[in-house]
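Just the one chain here, laid out as structure tokens, in the form predicted on its own.
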Amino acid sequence: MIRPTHAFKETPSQTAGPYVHIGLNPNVTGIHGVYETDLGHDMKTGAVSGEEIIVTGTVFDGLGAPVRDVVLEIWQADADGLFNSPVETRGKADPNFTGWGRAAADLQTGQFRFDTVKPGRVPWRDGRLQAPHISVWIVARGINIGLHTRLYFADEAEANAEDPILTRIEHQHRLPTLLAERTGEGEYRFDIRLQGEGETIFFDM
């Protein structure tokens, strides 16, 4: 007997956690012998092109405090504006570059980290250029689904300032909260704001 699906309720959804740690990045728990280093650890895998980077930051909640068990996932172009996947048609990525990191933010400070390159510039759908940029992944307890943001670079603005994507942004006064600043040599601060003043920019993807 087929029995009417109105029969069934649609369940609430459920927040990450608390296990995402253990299931995506054990050695953070103190797992270890799961993986030598956490998937998504190590973005290069040998010497990589183009300018290495670290790109630092903080995850805040709505009252300004901390993300202490944030998990973030990045994926980005590498220098010349070529992914590392099979479906790229435009050249051969750098094979030393992964182009897909993860990781978790320190359990006592909520810092993360990303030791990768800065990457080039991507053409949109219509030919246009992009403006360098890494696509972010957010996930966390108390987030339902992952939430999805890009990171933009400051020091890029000529770029920045024909990103099809950032030209049609309603609110272009928000614009700064996508923007990564350059705090050393080849060093960059991005800030992720989930709630309230200066909440980044999400994308519905």
Given for the second form:
Amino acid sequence: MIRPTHAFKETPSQTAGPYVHIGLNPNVTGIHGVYETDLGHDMKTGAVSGEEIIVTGTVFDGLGAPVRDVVLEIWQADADGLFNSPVETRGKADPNFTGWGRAAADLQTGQFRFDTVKPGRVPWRDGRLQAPHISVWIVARGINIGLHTRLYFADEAEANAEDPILTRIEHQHRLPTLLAERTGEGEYRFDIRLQGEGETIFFDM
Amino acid sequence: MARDGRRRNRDMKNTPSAHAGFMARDRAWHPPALHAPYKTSVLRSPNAPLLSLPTSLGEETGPVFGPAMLGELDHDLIHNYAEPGESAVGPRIIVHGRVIDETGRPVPNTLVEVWQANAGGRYRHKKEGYLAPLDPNFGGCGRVLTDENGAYEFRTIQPGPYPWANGGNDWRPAHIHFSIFGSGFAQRLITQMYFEGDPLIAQCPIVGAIPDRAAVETLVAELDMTRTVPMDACAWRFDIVLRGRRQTIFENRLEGL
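Mind pulling up the form predicted in complex with the partner chain next to the form predicted on its own we just looked at?
Time for the whole complex; same chain goes first.
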């Protein structure tokens, strides 16, 4: 008899709903005194190495309206391309950089912001180097299962041109949807379009 | 370029970890992005198919949280927003279970965050205007780390059902929102726990987004009299399954992707 290779099904996802902030960013919605700070607010716990950057952006729905109740999480390597993770075997990541951030969009404007560092390059599974990128996860009311995408940097053209993922994308005209534009010294803009014209590429990883 | 790649490969820092990837998600088991009866999903669901990729280091690693970040009452929603000597109003309950992966292995030391409405179905949120009153002693958020066996437990009050502007007369079943991290960013999951026997479960368009009845049943917590504390709190059991890890085999022989 052939047995199934795994015994359990993954718990099905459900939307985070409009009041996701109560659980993930309670201080944003005015619940003070339970958690000292909102988790993931501070990605830097001391002096960090590398270029400190600010990433701002807005998530838009299929009619171009800002999604004001969205929460985003990011996960990335440090400036040397190392993850602050116990399974990182290639070296020791910057101890003052968590690599993980969480931000609620502004409830009025829909703009989000991350204060982070520009990541170094990380190898793909076959050893080829990926271009600097930040993994992004998006949840909100109306999103039944969290959306995974990646932020790459428009000013890393050379690295982007040899990135194993960017070069694999069939619809190359959609590639700019993954590129954050440099808007100033240490400042990048990354807008996300959930649906329709200019729709951001989302991944099943 | 190819030779470059090989040379880089010898550099320790550029050698991919032998860490195993995750098994692919069964997207037919999860709710689809678009489920029209849940109206907000109509404009917030991508039109293009997702681009499938195997996981790599950035998806197989994720943030790790330690007990130092937790406050004494983080897992006790009955008291973590209450004035000293006071407690939240509503049926006192214990919610507990285990976090395992698809192979049945426990997921230890992982962060579980929860949020919910109060006993009357009212959320403590700026954007919320339901006429049921707030409970001055109830905030509605909690968090806990699983132990070495993947077990978690928190105390709260049973949330009430809640009306929402979707259909003309839609009511959410009583539910608690769960956020679970796992050990890799690709395991990240947000879901909702329901209560056994609630007749609103079958009516709900958010629950109805899940195509398979058997999948819905895994979101329904069971009353657990063995953990119920007499004269204190009823217990409900809710187990959570995260994506499983594959074995790493011939990983370094991959061609291209």
